[in-house]
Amino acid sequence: MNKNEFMDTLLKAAKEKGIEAAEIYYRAGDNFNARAQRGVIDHYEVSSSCSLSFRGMVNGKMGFASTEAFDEQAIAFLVDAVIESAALNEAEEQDEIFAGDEKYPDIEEETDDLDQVTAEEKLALAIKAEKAALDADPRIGQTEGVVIMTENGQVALRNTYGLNLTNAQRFYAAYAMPIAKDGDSTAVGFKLSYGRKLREFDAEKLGKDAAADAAAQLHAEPVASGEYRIVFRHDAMQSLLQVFCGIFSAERAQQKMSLLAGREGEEIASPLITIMDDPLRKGGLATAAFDGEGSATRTKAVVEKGVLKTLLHNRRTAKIQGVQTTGNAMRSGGMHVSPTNFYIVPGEKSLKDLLRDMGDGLMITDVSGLHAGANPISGDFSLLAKGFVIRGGEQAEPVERVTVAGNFYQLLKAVRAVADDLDFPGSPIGSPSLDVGILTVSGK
């Protein structure tokens, strides 16, 4: 039976077995992934997946089950498993099935051409991008590959109250990693492109830009240890924000894992900082009209001109705090809180303006060791970094093998300027470049 017949039959069977309220969350995806290296395709994969999670209320308790099979035996299994699971559920706080909101936002449907581009064309784009990288500079002798991928994902949420919601996410992503070598110096470049219209993807530009990135890093050296004025380029700042965005979760705050608990209305950042969570953002990778519980989503300022306006909530955390959900429920091994299209609002200055205003310092372009070197509770971080010396407002020699240390909460307060180069590097988390003032750098 098809997925709609399966869901209809499952909800009917649940009702007949005495499940008071039931909910289905269905997720499916078709994926294409290929890599070009040394002028040939050395990896090629096409896959499809689908799964269904089912939960239901039995005698005031919630039961859970899931399946990747869609036949009559699976229906019987799911219904019985939910009943058994509910009987074993001793939690004091029980989740509930949400009947749904009266109205959901309209999201402009975006066109794409992913079904029109053949697999052969996708493979040719990957090979073209690698060739462009190799031809761009004689110091580029090989690559770690050019990867091209497409994803067609679908989500459906249905329940016995009549709620029936669907959402689709379709996009492509491609990245190149050329290797530059000059004498005893070696550097790896990286550039990413993503979107919904693959025929507009410029494979040659991706290869050339990645090659330039690799070449610019050659002969990088650590700087002397000390305190430096720092600009985090948008990609490095995005990495930092992605690690620390959990501090804005009400779930984390209620678990005493965020220092922002109870601080709504307080100034927690520079007045230059506004942070948005926008599930309705056009072209966003997390754009959706509903969240994992079926609540309507909405655009909101989490931080506005430095002031914390709200934490992110699902229905459970909102009930505990006595507020409305912000539509940020996410299903991942249970119901949790997660940002959607989450970003620092860009300013009006260019990155060149920020560097010119800074004068002398460092521009950080890449940070690593994020899991071991960042504490999402305290906000402290000590990260291996790469970038460039900025001298007289101009980009100078490349820098590597340095460690930049600070505290994320203090960094937000110390921001001196915000650039206009907001970017989402293949992620729903985005940031522009930021001048974050003085940080400690350990080098030579």
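Residue numbers count along the first chain shown, from 1. These numbers come from a predicted model, not from an experiment. Only the largest set of C-alpha atoms that superpose within 1.5 Å between the two forms is called the rigid core. Compared with the form predicted together with its partner chain:
- Core-superposed comparison between these two forms: CA of Leu11 displaced by 2 Å or more.
- The Cα position of Asn89 differs by 2 Å or more between these two forms after fitting on the rigid core.
- Ser53 is among the residues whose C-alpha shifts by 2 Å or more between these two forms once the rigid core is aligned.
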Contents of the next structure:
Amino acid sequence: MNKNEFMDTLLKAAKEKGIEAAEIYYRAGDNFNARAQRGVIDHYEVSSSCSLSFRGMVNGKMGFASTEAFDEQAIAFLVDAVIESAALNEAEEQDEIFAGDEKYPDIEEETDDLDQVTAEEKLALAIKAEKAALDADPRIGQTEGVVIMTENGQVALRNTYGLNLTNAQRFYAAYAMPIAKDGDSTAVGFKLSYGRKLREFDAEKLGKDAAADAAAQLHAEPVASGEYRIVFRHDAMQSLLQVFCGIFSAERAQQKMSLLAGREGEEIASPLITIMDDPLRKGGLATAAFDGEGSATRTKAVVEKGVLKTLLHNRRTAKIQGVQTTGNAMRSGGMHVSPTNFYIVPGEKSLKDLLRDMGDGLMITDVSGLHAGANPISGDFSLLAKGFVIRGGEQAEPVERVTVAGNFYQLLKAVRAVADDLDFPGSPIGSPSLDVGILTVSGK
Amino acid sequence: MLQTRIAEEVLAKAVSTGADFGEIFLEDQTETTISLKSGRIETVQPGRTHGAGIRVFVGTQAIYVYTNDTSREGLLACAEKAAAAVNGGKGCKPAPFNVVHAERPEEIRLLPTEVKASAKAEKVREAAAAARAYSDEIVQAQVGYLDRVQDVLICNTEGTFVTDRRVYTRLNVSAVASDGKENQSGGMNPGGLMGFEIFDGRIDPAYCGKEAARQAVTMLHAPVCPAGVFPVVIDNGFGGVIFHEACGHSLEATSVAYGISEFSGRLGEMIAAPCVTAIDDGTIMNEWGSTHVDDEGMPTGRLVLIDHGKLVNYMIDKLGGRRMNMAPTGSGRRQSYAWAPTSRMRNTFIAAGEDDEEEMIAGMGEGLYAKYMGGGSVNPATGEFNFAVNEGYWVKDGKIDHPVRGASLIGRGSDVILKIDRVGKNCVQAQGMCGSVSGSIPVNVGQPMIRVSSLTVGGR
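Give me the form predicted together with its partner chain now, not the form predicted alone.
Expanding to the full complex; the earlier chain stays at the top.
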């Protein structure tokens, strides 16, 4: 059965079995992924895959099911599973199948050249980037690989009210991970590039920048344990924001999993902090005119000059709180809430100026183990970190094997300066570098 | 799942342009997830994962193509894409299939697909109710239930043609305690390579709920952990995550075969303290990380990694074996057909030793006793690892003094396994999901109580 036929048959079968309203959320993707290592392509992957999430209202309650098989058997499975699932749903406030908004925002489409670049050309780019990394510095003897990938993804949302929406997401990404060795010291560099125009991708620059990143970290040592003034560079700050952005979800707030519940209108961050959720951002990786339940999306400030303006909502969480949805529904298992293109608005100072103003302290450039060392429920974090000592406002020796610990809620309030270097490192979530005041560092 | 005649045709196509190895991995999985929040079942989601991956090798180069279309035409189209990506190569003549069904030591008494969702929901409610009942400070109990029945077929040009059924059941309980200003959480996540009979004695939902709640409430009233370098005692069970992160990943061919791991080229050397013996065992009945055959069709086994401090084995998949000129160890695993397999851990643990648990703490002076660990991660190239302590206690003068929260432990794998100076007697297994280049897979970690003579404790 072809996919359109399958979807039509499924919606019809749902009606016949007494499902009052039903909706299909369909995702499909054609992906390419290759890795160069030691001058050859050692891993090459292509795929063509799709999945279908189905939900339906039975006796006023929502049931869910999903499939990757698209045969007759799958239709019977989905319909029966939704009915069984709905019967067990006890949520006080139910999700709804939405008939659709009158108008959806226009998305400024960016052209791409992904279809014009052949597989051979992509492989050559990966090999070129790896060679550039290896040639850049005699201390780079090998790499963990240079990966190049392209993604061509589509989403379709269809329901029994006749709503039929589609969105496409096409981009490339490439990253390099060279290994620098000098004496006993080993360091792994990382640089990533992504976008829609592969012909504009500078493979040589990626390799060189990644090599420089690795070399700069050589001979890093822990600093003494203590309290330090800290600047989180944009990439490390982005990692933090990514794990903690869930605190802005109304769903989590209503489940008492976020301390921002009921605090709209209050000052929750430094007046220097403005946070935007912008689903219409040109070229954003989460750019879309509709959300996971078919609501029109819109750009909004979540935090404006330190004041919490709104949490992020889907239709259900909005109904519970008596407000309008913010168009942040996300379909994953059930219906949840997720940010779109979500970022801290940049300031006017350069990172250099931020460091100069700080004087002495640490610049953190990388944090790892976020799934373990950062607790989105308490806001506490204690993370393995890397970076540089900042002495007299200048970048000095590299630092590793330290932890930096604090609490994200307190960190938002403690921000002393925001740099102008907003970046989205292959993610819809972005941040500029921030001077966050004093944090505890554990080292030697 | 697939006729041998079609499998032959697809493999022949895949290796037609010079590949010297071809493989089909076909999967059909039915799963159910249930989630409860705020005292109510919110979603019950039955799902079906279905697809196939075709892999070919040209020497040490791997090409992987996957699809949801497992019809003859779909598979042939995949094979054609794989063949088209091959550039030269000596080719191979596919061997005739030896058709087998993987041996399964366990008996599945209650296949999850034959258990009503309402019975599963009951277990979820029981855990949540127990968490709520523990204390007024518990403001949220979230419980997730997961089961999977994964049917796979793995065949290749070396004559392997094996079918297998893997049945998993797991309960995830998390509790949040709050005093209005601060939140702390606790969790329990038991599971097994078992059907719904896991609830007949092996998983007690009420105990899990209560224990998650106890952790959360304990941590709510704990001051933050001090920062610095201290001796650390790590309790049994999930404490084994220290070996998993500090050493396990660095013994996988995924990093060893490339010479990237800090343990590359060190077989036969003393890499750990003599009290440390570490094992990766896929054969333990009903354990979460156990396998019958790996995802490359090779029978599972028990592999000693470190014998009294000496490195004796790596975990090796087929491709890693080609790179290392060593035999694979049945360690090829993947999340699903959408991932090419690579070398991964199964049930990986530090074996029981002879040291006395009470002496370990009594003799440590000042330091940290980590009762429950959270997850962690490692960079095998540098060996730098980190993991979180979910429930910790500060030890003063050899006595447990007070609970501490927010601690993490960091270090370099090769240092820390040399600094283990005590290994207790009672080895316990615990369940986790391990993420790596071939996706997220079920694994056990495990150990008896151990002591590390000095470790960097991240706190505030």
